[in-house]
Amino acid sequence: MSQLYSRVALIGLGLIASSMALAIRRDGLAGEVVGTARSDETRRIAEEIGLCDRVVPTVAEAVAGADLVVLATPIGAMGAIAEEIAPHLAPGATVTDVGSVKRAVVEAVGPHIPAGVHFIPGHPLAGTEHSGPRSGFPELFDGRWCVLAPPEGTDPAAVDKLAALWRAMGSQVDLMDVARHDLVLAVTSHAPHLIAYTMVGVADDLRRVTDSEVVKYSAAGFRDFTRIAASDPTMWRDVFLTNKDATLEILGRFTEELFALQRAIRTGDGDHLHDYFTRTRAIRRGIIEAGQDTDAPDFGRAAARK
């Protein structure tokens, strides 16, 4: 693939800008990748492990000369930053967002982008639950959908680029509108995590269960609820904040779903508990079907990975 970029910036050195980084020099599709995160700690590790071409200590210097600007932070720091780096923004650059929620990013950081920048919001729906700039790994996005969120009147030049530049690193590239991206995530990303982190409390509160028996006979389902808490506790409580509507909404509809299974329980109404299942069941055939995972018995997840 050749280059599309001249200078990449990556504002945040977690798991999606490290992989990002992994890919595009994998690749060769940017002269160069600049990155810059808050802590002087993440930096040092950028700096010793070869992350970047260069990792520099402020954002306007890393955004100087750039013509992709990727925020990789939380979504409540974005603002800040977005006001921080307009004034060093080079004209027809493209800034974009890897967040978990869009109407929350173009709030906060649209105001700010100059006239002459393209301001694209974007999410790549790839991760794990490790964090930091030692976790990335540049087969993250293989087979995975970035969704694109551009706010009508964007130049349709610098989405196809932005949309190359994801193509390149091994994503599927769906374009979307922001209310329907946040319904979307609340239902696919943003409820299951709040449940998960839920179970995994109850665990902890529920005493007359050990905390070495929860350890010891934690089956796959249990296992499965920890992976998902284990994940970063700022981006999470961020994206639960930015996302509030979409997510009350959808756990409203848990809720209901939810006392519906308890009254089947309660009075044995097992055809109701065999039929809902059944539908249930094929969802996850369906997520198969479409490579978005496998039915090996780990889920197709490396060893190094769980």
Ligand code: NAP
Contents of the next structure:
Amino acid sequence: MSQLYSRVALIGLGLIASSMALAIRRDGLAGEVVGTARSDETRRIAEEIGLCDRVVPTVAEAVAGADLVVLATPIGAMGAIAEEIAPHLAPGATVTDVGSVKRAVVEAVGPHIPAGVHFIPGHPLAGTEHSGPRSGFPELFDGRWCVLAPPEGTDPAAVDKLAALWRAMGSQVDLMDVARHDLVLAVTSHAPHLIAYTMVGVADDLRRVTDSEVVKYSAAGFRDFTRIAASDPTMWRDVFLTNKDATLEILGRFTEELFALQRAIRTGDGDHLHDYFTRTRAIRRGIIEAGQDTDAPDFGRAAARK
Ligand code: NAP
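Any chance you could show the form predicted in complex with this ligand after that form predicted alone?
And the full complex, kicking off with our chain again.
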């Protein structure tokens, strides 16, 4: 694969940035990968495991001379970082991000981007419940979607180049406007995470079911909630604070449907339950047919352990 950027600066060295560093360096997609993170400890680990070509202590040093800058911190930190890096950005550079919410990032980062620098918000729809510089792996983006949300009037050549990088890292790329992105993600990711957090919290509160029973019988469904509910608390706090409207809209609908199911159970309306579960089963089939999950029993876990 040929080199697309001469210097990529990664701000934040967590799951997403470390996976990007590994994929970019594996395939020679950039001349150099420079990284920085907030804490000495994270920068020390990044150096120790050789994540980047160079690890530097400040965001200003990281972006100097970079033709691609990737904001890969929790969303709530991005506005202040954008303000700090603005005077150090190279003319013609592209600034992108990987945040899970887009409108809030555009509002926080956009005003700081100087003329002559391209700003192309992005979101790779790939992740795990792990965080930090050791959690990355270069295959994270394989077969997943990456959404780019360039504001109107963005230079198409800059968008094409960033899309080429994501494709080279294994992703498929879609362009979407920020409002659409935030609504779609509220349905597919943000509301499900909140429901998982709630379900695990409820089990924790339910002292009638002892802890050992919860753990022992978790494969009956609960285990999959616990994996999602183990996700990084800072990242998810920021997702809900910044995608408030779309998440509340979906949760409103969710609550109505939950009440309808609750009523069907109370009144013994088996037809309602059966019809509902038939519809949801078809959605699962669609996801498998689109190659976004495996239909192996146990969600492919047994195969993944081999
Ligand atoms: P992570 O593993 O939790 O790591 C966050 C990184 O950001 C850490 O290296 C942290 O440094 C650094 N950081 C935090 N505040 C900073 C600041 N003010 N200046 C410089 N660095 C700072 O993060 P992640 O899971 O990769 O998530 C990063 C972004 O990707 C988030 O916006 C998230 O919404 C998005 N995203 C995540 C997933 C996922 O599944 N995890 C999927 C798609 C998109 P220290 O370690 O020194 O604190």
